[in-house]
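We begin with a single chain expressed as structure tokens, specifically the form predicted on its own.
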Amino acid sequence: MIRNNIVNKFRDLPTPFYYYDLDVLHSTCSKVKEESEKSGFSIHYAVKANANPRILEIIASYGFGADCVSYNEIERAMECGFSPSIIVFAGVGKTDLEIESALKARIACFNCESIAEIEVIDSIAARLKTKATIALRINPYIEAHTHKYITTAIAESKFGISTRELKDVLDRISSLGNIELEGIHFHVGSQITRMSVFRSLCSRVNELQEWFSSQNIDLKTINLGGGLGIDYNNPDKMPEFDEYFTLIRELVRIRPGQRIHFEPGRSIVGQCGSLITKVLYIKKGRNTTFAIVDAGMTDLIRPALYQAHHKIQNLTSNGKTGKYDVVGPICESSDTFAKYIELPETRRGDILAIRSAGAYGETMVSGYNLRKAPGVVFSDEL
């Protein structure tokens, strides 16, 4: 919730703008760490989400590990409090530098996608003279119900290994002399609001158990991704960590020495934030009333990319409802935050806020337009 007395403050400041409500962010962390740990689970915060480095600061101080998908991130992140020991590298394009580079920092483990990704890690890691700890990223074949652009593990997929490849993959791994196999990765998609989706996954993670030991290999670790969705039609509602964490202990059946780890990102970072924004113009067309706003699809990309909806509210206004579509002033059509929603009275010069924008937001910003970067406020400051 947005108090009144910030809401006053919001006033004086230059918009667009990234708001971060720490005591959010603290809450989140608090939860995620005490659900996860009752069952001795491993947390690896998803850094794409977001890589503003205060917030990623907080989110190291718990103890996290942390999930990256470029070396900029792992750089990123241990720049700001996060071990080495304890990050792990995903992505199905890692280049040959990249490779070097978290060889070099030592990190924990490589999400691998392909033989050929493993072969040339083979081979930078032999020219260093050291070895590197894999795991494979395998493609569960599940649907995660979710938009297609964030889902990640159904057969056109380019993420993941294919379950039909395992048995090569495995031989040639046995060939490499640079290569430790640590266990095995999964992340069937963004957004994931049916715990249904889990459960499949789960089964899939027990079956797949089972094919491994039958090729006498103990897995140390298996990694279930992230995925967790948030309420976007509620922003102050914590997503439900404690449904999520039980579900994975009592249907996956964990081997002896085994640790389950996790790679949330959205769910950790997503209610915290909002973008605030001033009205503009209030624009009558033919059909709808306008209100336009400083922000865009620069500032926030998620509404035009993925057609995602996050709650909007007039925090200036109390007047009479009214029915307005909330754009910005980038020259695409695309560039629309809602259309048609309820909103108090707006006037030129009244602040919004576009609410859970705390993942995937500011770390998508873009400079299309030749637009400046929205600013960034956190709550400790006002």
Ligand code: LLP
Second form
Amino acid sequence: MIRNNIVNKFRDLPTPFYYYDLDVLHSTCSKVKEESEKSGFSIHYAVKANANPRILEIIASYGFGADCVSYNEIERAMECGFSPSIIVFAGVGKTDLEIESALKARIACFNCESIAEIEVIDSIAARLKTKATIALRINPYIEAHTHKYITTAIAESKFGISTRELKDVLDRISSLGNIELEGIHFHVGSQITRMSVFRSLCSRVNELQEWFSSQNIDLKTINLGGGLGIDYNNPDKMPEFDEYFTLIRELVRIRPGQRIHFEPGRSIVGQCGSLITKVLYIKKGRNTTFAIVDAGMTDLIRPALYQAHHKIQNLTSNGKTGKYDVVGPICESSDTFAKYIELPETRRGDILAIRSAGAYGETMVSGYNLRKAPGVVFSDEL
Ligand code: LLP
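Alongside the form predicted on its own that was just displayed, please also present the structure of the form predicted together with the named molecule.
Entire complex below, previous chain first.
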């Protein structure tokens, strides 16, 4: 919730800016810690969701590891207090330089997506006279029932190794001298709100575990990725961590000594952030009223790219409600935050909050139209 005393302080600040409520972040991290510890699960926060240094420092202080997808993310995570021994490195296109830097930094594990990549990691590790610990990202072929751009485990996905190829992958690994296979990794998609998707994932994991046993391979880790959705209609609602972890604890047949890893991103940081913007103009359209605001798709691309819904609140009006299209200043029709939504009477100068913007907001900012990056304000600075 954004309280009135805070709104008064917003009036003096240049807009647009990301506002991070650190109390929300702390309570989310505490909840994740409590629920995951109940089951003995390990958390690696997905840095791509929000890589703001202060946010990362807080998340690191809970003892979570980090899931990174570039060496720059690894470096940022280390600077913010994540030990390399709990950093994993994922992604279909790691460059040679990134692999070399990650090996030198002694990160915990590379989540690998192809034989070609494993061979390159092996040769770089050999040159550095070290060994690389890897996990195999497997495509479990599960429909995530989310937006198609963030669905990652169907037949046409570029992600993961096909189950048909697994035998060849194991044969190849056994001939490589500098690779140690530690476990398997999955990530079926993001903003998943149907628990049935995770149920299907658990049964695939159990089947695959049987198969690895039949090949005499002991898996030390099973990494189930991220994906737990948040409720964009209820920005003050805690994600369903208890239901999620309980389901996995009950359904995955965990072997003795085996560790279960998770890589939540959105569910940790989504609800702590709001994009705060000012109304520049009100303009009558043929069928609607436009509230033209000073934030655009360059500041928060999710509505334009995924038709994502973010709840919008007018923090400075309690007038009679009407219908508005909330749009930005960018020269694209997709620069629309919401269409035909109900807001109290909205005027030039009003301050709007675009809620649940803590995940994939600030990290996806662009400079299109030569726009400046939005500001950042933390609740403890006000
Ligand atoms: N692990 C892997 C391998 C991933 O690819 C991702 C997200 C995560 C973990 C974290 O997933 P989460 O818990 O945040 O769902 N920009 C999009 C989301 C892209 C997600 C990419 N991968 C959006 O704004 O909805």
